[in-house]
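Have a look below at one chain only, the form predicted on its own, in structure tokens format.
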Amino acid sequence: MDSAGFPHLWHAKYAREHARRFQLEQIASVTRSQAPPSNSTSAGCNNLHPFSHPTPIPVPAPILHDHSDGLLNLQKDAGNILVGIVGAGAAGLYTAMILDDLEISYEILESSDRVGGRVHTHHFPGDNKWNYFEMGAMRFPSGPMMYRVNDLLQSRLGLGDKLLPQLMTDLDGNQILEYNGIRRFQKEVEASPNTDWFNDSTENGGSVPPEFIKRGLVDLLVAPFAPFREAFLESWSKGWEMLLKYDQHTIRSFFGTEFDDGFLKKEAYPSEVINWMEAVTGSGVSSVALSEIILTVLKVDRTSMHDWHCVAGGSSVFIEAMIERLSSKPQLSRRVTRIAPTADPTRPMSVAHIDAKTNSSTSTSTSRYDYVISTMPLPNLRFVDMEKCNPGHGQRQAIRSLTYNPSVKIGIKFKSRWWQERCGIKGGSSRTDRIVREVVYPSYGIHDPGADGVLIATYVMAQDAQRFASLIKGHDTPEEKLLIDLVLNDLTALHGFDDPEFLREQYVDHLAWNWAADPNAAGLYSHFLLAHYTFACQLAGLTGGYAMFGPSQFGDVYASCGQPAAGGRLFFAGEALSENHAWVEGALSSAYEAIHKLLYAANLEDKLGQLRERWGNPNLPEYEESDMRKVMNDQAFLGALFSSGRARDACAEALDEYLFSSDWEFVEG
């Protein structure tokens, strides 16, 4: 059945289809390939399939296991096997509740010196209830595309009661809009969008031709999709057919492109008018790959993405509730510096790690397991040694160049709410060209007269971010002493005041947050809200998370970093794996694939029949689920096959085993 009608289900479709496509391509470089002379120096898988891997796995998953190599009798029951957590993230947390629920024991290493990764609430010195921020992940959308992250808050964990409407805008339409020195109240901007309300035109001294200002940004922005929303409608494989043809492009090329080419015709834009449109959207967020944008835009349900929530007390509430259910609590401060196979059968896998509070190597530790998912963010893994994983070409690839985005956060707490008492604004975001960007109002406490007066003074990513991150350097330093000082001359005008000294005299503590800073997440933040894709989008009804990946690059990532390496030992998992990267959900839903593949690597078909039971997505379609499910498997044999440094004609033969077995499970592309 086709999923034409399901725009929600379109990224994951086209997930899997980049998935397929490397699956063949690696089955064809085995089978087309001719066996080297017996004496040549390239003998063995080398030059044979995707991957170069000198040394065999001394004992590969059970999935590989026949009577030619002794182990069949090394087949473990759940109950005996013990997985190496890497990550105590909301997906390597994710992970070890399920583990826990099929009764498979587990251990979690934790980097940092807390849990929760980019899921982080800072809460400023006292008691009070609304005395807080969030540095990571603070909404959370309702609708199909987000079934995990809210049967996580809901059902498994019982936050229902915790979760309150996120204001996506002001409730009386007060916040503001700044540009090129202008303010106008937003709710003037949706009133007539068409209008050149902040001079950009030519006629008003701006460098954007009248025309293009006439046509609204709404219009600018969303309309070139319309034909690959149409496409797709048709048919599948005419959209897959018409996203693929344009892969290769960002934003800014695509839109600074003329085609008509008999699938698309569209006008180039000027670079007056994509630079006009980067004011808004962010300074240098249209090098984002087009295909990334297009899935995500055209997948929103402009109806169900309204319903957004925060939690009351900080995102860190529901990952303190995961950590209470757990069985076995994360190891903190452990860095994992090591992943390698051993020849030891009882647990064939070492983990190395060090205190992370000296980065000594005095402290090493090796911890054994029988197999190991990491959940780091995939630059972290240039940290760590895994040669003797075997990793394949795409996932060296993917960890090298792997695109993603800094941010930068400022949270500042003054005595009051002057924006509720002085502007009246309740919830919601401002913004602006100021270096400031967008200003985010908390939507908590806003009918509790004793609420905190602490808000998110600077939200800003890409080269705006880089920019901020120069001035943040510690919290009394003369340099982030000069940043809050520009923080809040910017506050004072975007807000109408006239006098700096009023927000000075509010000012009482402030948090600046630079991600590209936290060695735990290796120079980068990934949970990017080109959300903000923007104002223009939320006009539209279209809002929505967005990793910033390159043109390409999200097919590469998923179809290699989806396979196991070192035998089928040692799975990954992250936002970035997920069609739903850059969301919480994303990360939630990469390690249900991870266990998934692990178990299915493993022959526990059982525990593949508990899995999907009671923590499958019940509002899939049954044809998606079940092509889901045999990418997955397929990931899962392929990845420990090309990983497993077997020679090729071996390489051949389980190849044909399994492609010819009852077991095929290899979706014809």
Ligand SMILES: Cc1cc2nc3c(=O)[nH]c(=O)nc-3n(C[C@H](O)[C@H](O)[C@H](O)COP(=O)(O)OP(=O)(O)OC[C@H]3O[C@@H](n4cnc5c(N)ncnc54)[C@H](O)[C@@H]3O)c2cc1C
Given for the second form:
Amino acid sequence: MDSAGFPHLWHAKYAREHARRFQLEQIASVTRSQAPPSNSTSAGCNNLHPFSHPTPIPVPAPILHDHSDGLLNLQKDAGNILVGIVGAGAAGLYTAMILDDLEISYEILESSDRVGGRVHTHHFPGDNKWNYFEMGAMRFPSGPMMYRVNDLLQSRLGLGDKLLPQLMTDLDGNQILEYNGIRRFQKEVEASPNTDWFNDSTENGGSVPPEFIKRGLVDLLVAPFAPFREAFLESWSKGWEMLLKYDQHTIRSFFGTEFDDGFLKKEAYPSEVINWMEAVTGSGVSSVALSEIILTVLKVDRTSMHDWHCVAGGSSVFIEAMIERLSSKPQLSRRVTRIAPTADPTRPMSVAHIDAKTNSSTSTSTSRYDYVISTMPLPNLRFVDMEKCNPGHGQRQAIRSLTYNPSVKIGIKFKSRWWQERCGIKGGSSRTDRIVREVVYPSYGIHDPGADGVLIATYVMAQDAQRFASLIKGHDTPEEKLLIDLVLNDLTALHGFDDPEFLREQYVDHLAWNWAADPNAAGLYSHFLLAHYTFACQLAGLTGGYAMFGPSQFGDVYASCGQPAAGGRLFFAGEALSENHAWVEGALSSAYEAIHKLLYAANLEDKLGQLRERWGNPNLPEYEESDMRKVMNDQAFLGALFSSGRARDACAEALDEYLFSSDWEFVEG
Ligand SMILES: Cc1cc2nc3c(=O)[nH]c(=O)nc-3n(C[C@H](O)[C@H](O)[C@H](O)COP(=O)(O)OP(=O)(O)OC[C@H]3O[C@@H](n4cnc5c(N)ncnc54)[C@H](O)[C@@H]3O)c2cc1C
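We have the form predicted on its own; now please give the form predicted in complex with this ligand.
Entire complex below, previous chain first.
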């Protein structure tokens, strides 16, 4: 069967194909006749080759046990297993909910003094109902791409009556677009998208050749992807083959290159055109992997994502509802610093953690588990010593180099909702090339005359966020006073107010949040929406979120970190490990996959059945589901084997047995 008719599945298949190729490479490395590369055992290069792990894992997962090693008696039933979950964001809490349901015990270690991770609602002082803004996740679409998050919010947490429509555009089209100092209403631009509204054309003093302006930004952004869509619609394998051919490209290099190579015939855009596109989509976003954008643009259409919602009271409401249901609450302010296997057969994994308030090593405690699921963002793993877990070469690379996208949000509380009262704007966003870039108006409280005047005055990503970061130094610092002054100036100009003092009089309070400076996001950042690109795509009838992986990074990360380390005792989850990265949905599905692999590695067949029955995605076609299961099983086994520290011969033997017993076959696409 082929998935040609289900664009929302293409990204998942892309990830799985990468995992398969990686698995084949691993298998070939065992069966290859030549010795390991000579430098793999040289000083400083240890661990590069799977057979050069210095320390065998003393108690690997049951899937690696055979009758001869005498470890079978260590096989536990699910009731005796204790799982350590690192991180209490969406992925960690969902992991806990599933384990509760499967009656498997767990503990959660969280470095922050709060739960939720990148789901974080900030409430300004006061008890009013609409007195908040979202520092992280704020909108949740419906549709087949977003099965888990909707199932969680509506069915499992019963929050259906708290879901409010998230207005992606202001109903009356009063949102503002402002570029090159020219302000327009979005409704004007939408009515005639191929007009040079912002004087970008060389005919009007800009740098863009007029023929490109006449074709319109949307066509320029999306049309080059049409041959990919056609190829995928013809057959998955044709689309995959085509995608692989251009997998090394960034958006900029693809748009800037002419192709006539039998696969694709397309012109090169001049750099002025690409710069113009970037001015609208966000500074620096052209360095994103081409295949990421293609897959997202192809999978995200009005049928796969629609009816956007936000949660009344803030997204943290659903995090609190998750916590309420857990039998074991997260231990807060416990920063994990080391994960290591031990020889103790009772609880073979050791997790060291310190008091995150002091970060003092004298506060170190150690917890013991049978298995560990880490949901911390991959860059945080850089700060965790897991050398003894024998991480693979690909895992090291992913943890070191995965591109996360910096993002900054500034919420301001005003005395009134002046944007509704004076500009007639209800919901949606205004966009500009000024430093504020995107202003997000609340979709909540718009019919409540007493609603608080809180809005997201700035939502920026990529390079735009980096520029802002130097001014985010703390609420009353001189830098932040300057920052708020700049933002108020921009808001004044963007909304066309003559009186420069009006918004200063309206200002009550603010919070500026730089995800890049949050130590619990690894001093790094989440990838997220290329909102301006999204905007352009919305005009084309598309809408969605875009991750910031560099060329070919996602496939590599999924393939390598999708496998466990520590001989099948340490598993990785978190949004980056899902094709729906940059969404809460991705965090949830990564948790499901990690648990599947854990149960498989632990030989807990019954629990695997329960997992699938109670937490599987019923909308997945059967052939997709079984394909996904196969890849996850192989990931669990191969990761366990290759991180076990066994010698090549022992690996080859175990591999033979596995391939034989699991009737292993490589099925292309
Ligand atoms: C600005 C922004 C806007 C977004 N908007 C949306 C949106 O509108 N819709 C949507 O669906 N998604 C959105 N997202 C994405 C969404 O928030 C994330 O995909 C999701 O919340 C990630 O969940 P996670 O559990 O994978 O990671 P996190 O939420 O990052 O959780 C990881 C947890 O691990 C903890 N941790 C880190 N290091 C350690 C350690 N050493 N020891 C113990 N604990 C540790 C962290 O404190 C954190 O709590 C947005 C993200 C951002 C940043």
